[in-house]
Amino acid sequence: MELFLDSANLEEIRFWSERLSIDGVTTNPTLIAREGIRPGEVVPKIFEIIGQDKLVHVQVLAQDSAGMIKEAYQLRSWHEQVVVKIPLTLEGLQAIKALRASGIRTTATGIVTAPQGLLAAKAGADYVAPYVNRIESTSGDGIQVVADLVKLFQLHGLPTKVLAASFRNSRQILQVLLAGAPSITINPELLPALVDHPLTEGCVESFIHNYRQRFGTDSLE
């Protein structure tokens, strides 16, 4: 399973790739927008704390096919890890099959759709991004389209990964692998909800006060 963290905030990347054993980071251009740091200064920072052996995912925001092209090349000259995030139109269609004759890795992004994802797989996508809750949001059922594409890539021998994305719980995010989704980008807000429980505190807490019951001491000397 891959780990991605959903952010263009370099401190919440350098306190959870210092928790989490993370795959790389995915962003958007709402994130870097809301950072208020330009791409060309961000995606190196982030490899910086990650590592660079991991990928970023960096979208473009030209929106016909040369126009992507063109900036995914930009991209790519910063890391030659990053992911390059393609919407999935008919234009994105067009840049991401040059991408691919060109070895450029992409992500086809706004997914909400399995043949939208199929059609971005066949076409060279490396990752394709189904939204979850926005297709729940729109009464759509988020987690079968993620559960669909799996099952597509494995029976038609993509090779293209299911990278889950747009979450608003845990329970979302706990369907989408248990659906077989190899690859989930989570929204660092939401990383302490799988983390922490009352039921694990009380049971530390225990732990601790019955040893200094004992020893009247925390040390373990």
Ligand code: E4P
Contents of the next structure:
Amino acid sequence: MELFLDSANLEEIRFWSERLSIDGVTTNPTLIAREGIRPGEVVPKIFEIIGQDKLVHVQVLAQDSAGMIKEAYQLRSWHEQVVVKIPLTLEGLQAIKALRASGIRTTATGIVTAPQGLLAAKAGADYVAPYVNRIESTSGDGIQVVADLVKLFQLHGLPTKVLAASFRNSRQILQVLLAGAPSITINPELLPALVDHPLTEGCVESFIHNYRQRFGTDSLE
Ligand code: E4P
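Could you switch over to the form predicted in complex with the ligand, since the one displayed so far is the form predicted alone?
Below is the entire complex, every chain and molecule, led by the chain shown above.
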């Protein structure tokens, strides 16, 4: 299983990369704009935090295939572990196919249907990123799209990984992992809800209280 942080906030990335075993970071133009640091500056800083061996997904801005391809080479020139995110449009499909033989890893992003992800995988995308919450916000079934893509890639022997993305709660996260998504990217704002629990904290408090009551100290010595 691959776990990515969906963020361009350096302190957020540092905090969670010290606590979780992450495989990298995914960004998008909105996340980068929110930090106000241009991609060429923030991407190297992310690698400094998470490690040069991890992956950082960075999205193209061009909307035509020629522009996407040009930007893909630009992004890849920054670091060999950059994965280029390309929106799954007709232009994006052409760019993904053209980049397949280049050695530049790509993520087909903005996936909302299984056919989109299947065609992206056939074109040679290394990852496809179905946007679970955005699908569900239009009354679609984001979990089912992930499950369908996982099954389709297994049925047809496609090496592409489903990188489940776009969540607003823990239920969505758990369900895509139970559906077999091999990769997931999570906005760090959702992570405390996956870790913190009052019952856990209560257990710890009662253990310490009982120890302190018996020995009059919190020390092990
Ligand atoms: C992943 O990298 C996507 O860009 C991101 O998850 C988009 O989903 P959201 O904007 O709905 O969170």
